[in-house]
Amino acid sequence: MTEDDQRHLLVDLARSLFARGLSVGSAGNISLRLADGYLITPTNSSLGRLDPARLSRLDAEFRHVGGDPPSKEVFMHRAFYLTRPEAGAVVHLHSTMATAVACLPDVDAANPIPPLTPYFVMRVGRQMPVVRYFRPGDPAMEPAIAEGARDARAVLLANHGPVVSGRTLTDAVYAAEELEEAAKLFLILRRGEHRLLTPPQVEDLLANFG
């Protein structure tokens, strides 16, 4: 896929993720990895007006190279990036379901949603750590999302929304999307009795989709 390719597919994923709702005004950003650098969303901009052309370019050091300026929270992209090498794109969303998870003061900080359905697993991993506040922009964010990116393709930060990566951008658009929907069972679960995968059930989903 050509960078012109990959342009147009972020554009077209951003405005499908904003039409349905997951992200509004001009909240949420997204990035995806290439050969020399980096494209990131343009700071202030919604994902339902994108330009392929406007989109910010950052060399492999994270410098912005080209486009319009790059989001305020390119760290946030950083510590996904840096921290797993296999991360092709991260997206970061204010989506409900998600951030009224990463608002409740007594889930487990480790793993707030439980492994209700096997494609919250198989997209979003084994666990989803909730990472402390921090004010949006704040760069001292960045360490923190890198050491629950060690163990975790996915973390919500608290009070703010979820950070996702994926190898490829259409895989992080996907798990954002299945993360959303795991949220709310979960919120729509959480006062009731429900019946989770087992660890076995689990393991199995991790050996046979990664």
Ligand code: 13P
Second form
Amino acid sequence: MTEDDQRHLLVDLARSLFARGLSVGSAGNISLRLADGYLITPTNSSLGRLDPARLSRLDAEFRHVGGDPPSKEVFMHRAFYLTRPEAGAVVHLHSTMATAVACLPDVDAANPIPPLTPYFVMRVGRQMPVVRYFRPGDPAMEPAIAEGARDARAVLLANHGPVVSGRTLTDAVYAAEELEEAAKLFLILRRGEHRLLTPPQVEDLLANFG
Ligand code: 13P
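Shown: the form predicted alone; wanted: the form predicted together with this ligand:
Expanding to the full complex; the earlier chain stays at the top.
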């Protein structure tokens, strides 16, 4: 895919997320890895109205080299790219259900959403830790996210929202969408009886689709 194709894909997927309410206002940011750097959404931009030509371009050292000023969360994305060499894109949202789970005091911080459905396991993986609260834009978040990203494709930022990586931008967006649905199911089911996927079922999914 050319850089131009990547720019248009990012804008199209961002608009789709915004249209479905997974991002509101100017919340959220999206990045992808290029051969010689990164593209990331500009700070204070609405995911519903991005301009492909004005996306922020970063060089391989994450320095701003083109387009509008980048998201204040560049370091959040960098934590994933530097920790997970296979990550080709990162999506950060304030999507309601995942953020609701990120506000619960009584979940397992190592893995707050259990394996309820195959597509959650296939897209997001075996685990997704909660990273303690930091102010948005606080660079102190980077090492905490990097630590969480060592063994997970996604993390939940306490009281803030999900950060999800994927091999491609489409993978990362699909994973963020599955995460939002799994969070919704978890919130619906958590006070009542429900069945989880068994550990062998989870391993079978990861062996075949992981
Ligand atoms: P930016 O507008 O700087 O990308 O920040 C939005 C956001 O979601 C902060 O977490």
